[in-house]
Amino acid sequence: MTILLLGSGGRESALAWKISRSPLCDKLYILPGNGGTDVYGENVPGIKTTDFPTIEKFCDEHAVDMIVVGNEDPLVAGIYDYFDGRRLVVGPSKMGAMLEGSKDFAKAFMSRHNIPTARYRSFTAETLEEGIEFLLTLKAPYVLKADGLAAGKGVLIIDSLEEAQKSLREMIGGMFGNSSATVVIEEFLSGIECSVFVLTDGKQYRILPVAKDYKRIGEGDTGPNTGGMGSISPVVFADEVFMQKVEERIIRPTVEGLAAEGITYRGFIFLGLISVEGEPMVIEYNVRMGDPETESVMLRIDSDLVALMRAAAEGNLGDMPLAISPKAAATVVVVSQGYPGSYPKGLPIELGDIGNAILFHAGTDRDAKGQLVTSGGRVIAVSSTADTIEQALQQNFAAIDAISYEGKNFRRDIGRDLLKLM
């Protein structure tokens, strides 16, 4: 098969690594790719992932059989519907992508199908004062979410009622542009989070390895949120009992609910879950794999991912098996100085002996001389497998010592909270 992978981050690097190892993959293109993805296939720079006519022209010229969508923007924009069967697309229809594209849609979907989630209401400019009153019925902290995509910045968790009311006015007033024209206010849930990933053909599904990510920039989960500073898999509290609840109360009703509503969904579902005293509840849906969880999850899938994705895209997942490695996987993301605020770009990167680790490039590029340089806030996701999470992390830290660029920063406490539970 000739495969086109859309995206340019660490998630796409991990997907490219896994796809390139499949005997079914004859040729892999990564659009646009980054400074490290060219070892797995051919980068296709200069085309936006939402420029569907140009992507279709490329697919025609290069006889692409299947498109794997890494990031959410093309899915929310309707790439599945655009191709309308002319190419296999791993991803949901535009209506299915509303699970991520609209927080209000997702919460209403969960309500219709009795999927456990936090109590909520949605508000617009016309109902702003009702939103102010609704906040009075909740206890701090207060959770405010922009309805639409906001580049990962549309969720505010606020301790002060006065500040929450002020932020609600600002969000509806355009803090996140059109994305916050509608704001979802929901009850704060206290517990420990994990990420559950499902691959579905719209009828059948396979549950991929569970992971946990770490969002804040500082050790001890301090400082501002980022796109993700690391991840681990498996997750100790997501045991057989917990996952049985997840499947029965969340995964199955989600897949069956989509089918019952006539929504075509052939791709990945990301369930952002929280365990509240051992009971799973949904924080959010995403309609693609997560980042940096993918970098750990891919290392634990022993099956041919291309075969599974093709079967899902064809609507024929059937009883195809999914083999998961018993080994542990860990990812530590090396970031630029200043991230998640402003940071320099174009800094030279030198790579030494990384041992048994794998480097999934995220924010890297090549300069005119071919030198590897930084191009983003999250630079490289250093990933390893071992018998234990602790051993995998040790391999990662040894590899990070072999990565050199000015202002290198990373967290040394990834997974430490879960090690205490083991």
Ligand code: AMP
The other form holds:
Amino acid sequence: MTILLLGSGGRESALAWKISRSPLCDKLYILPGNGGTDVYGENVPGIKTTDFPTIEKFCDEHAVDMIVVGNEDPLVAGIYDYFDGRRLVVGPSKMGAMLEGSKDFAKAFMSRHNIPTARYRSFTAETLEEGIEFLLTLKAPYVLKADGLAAGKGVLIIDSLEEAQKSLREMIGGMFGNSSATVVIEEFLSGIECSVFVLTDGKQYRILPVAKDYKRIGEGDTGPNTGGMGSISPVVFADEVFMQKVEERIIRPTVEGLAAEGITYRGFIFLGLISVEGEPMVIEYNVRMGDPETESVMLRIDSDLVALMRAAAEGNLGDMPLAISPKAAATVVVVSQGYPGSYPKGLPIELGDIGNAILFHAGTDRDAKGQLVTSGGRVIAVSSTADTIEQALQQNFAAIDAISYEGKNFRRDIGRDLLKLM
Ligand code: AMP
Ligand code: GLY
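Counterpart to the form predicted on its own, namely the form predicted together with the named molecule:
Below is the entire complex, every chain and molecule, led by the chain shown above.
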């Protein structure tokens, strides 16, 4: 079949890598793709992933059978509904995508279906003063979330009450534009986080390998948040007992809840979970795969992902098997100097012998002469599998030595917290 993959990051590189290995995939296009995805298929630059009419024209001209959506924007903008069955789309309907597109919707959904999550209330300009009062009833730290998409920056965790009250006013006043016109305030949960991925056809589901990501720029989880500095799979504390709770209390009620509410969902569900003394609670839903979790997760899926995605998109997962590798996977992201603040672009990248690692390009491009250059904050996700997490990390660090560009930065402590638990 002919497949169109939307997106341009490390996640899409990993999806493209996996899709291109499927015997079912005759032709893969990546729209827009990056400086590394052209190894797995053909890049389609110059079209936005939310420009549905132009994407449909491309699908018609290139006989695309299935669209796989990597990033959230097209899903939240309603790509599933736009195509309305004219193409197979791996993803939720616009209503289903609200699980990520509106935190207030997600919290209300969880509360309707008794899915464990932090206690919360939502506030708007009309109820701002109630929000200020509500903060008085909570203990520090205070968790304030912009309701809508805010490029991963819409969550503030604040230690002082005065600061939290000030931020609530500013958020509702437009700190994140319309995205923070509604603000969710919730109880702070203390524990260790992991990312659980599910592929569903709306009735059945398969649970993909669990991963943990590392969001802060600095070692020891310090400094500002980034799009993700690395990931590890499997996650030692997400053991059989924990995952049984996750399935019973979270995954099943989510899939059944969507179905009961008549919400079409044929794609990936990303559960951002926190283990509070061994009890899983939902921090957030996303309606796509995670980045950089996907880079590690794809390496541990032995089954044909295209067959699974097609079955999900057709509403027919049935008893199709999902085989997961017992190996450990690790990803370390090399980033630009200055990221997540401002950083230079267009710096030439030289690649040496990367051994057993795989390079999933993220912020790379080719200049007019064909030279590989940096084009984003997260430049390349370096991934590998091995018998142990330590070995996979060793392979990644050796490969990182063979990547050169000015100002290369990365975290050397990815996975160290998990190794301590083992
Ligand atoms: P989100 O965008 O909802 O995933 O939030 C970003 C990050 O903020 C999460 O990955 C958590 O580390 C943290 N966070 C969000 N909600 C809470 C909460 N209720 N308690 C503690 N930490 C939270
Ligand atoms: N790694 C977190 C995310 O993709 O949102």
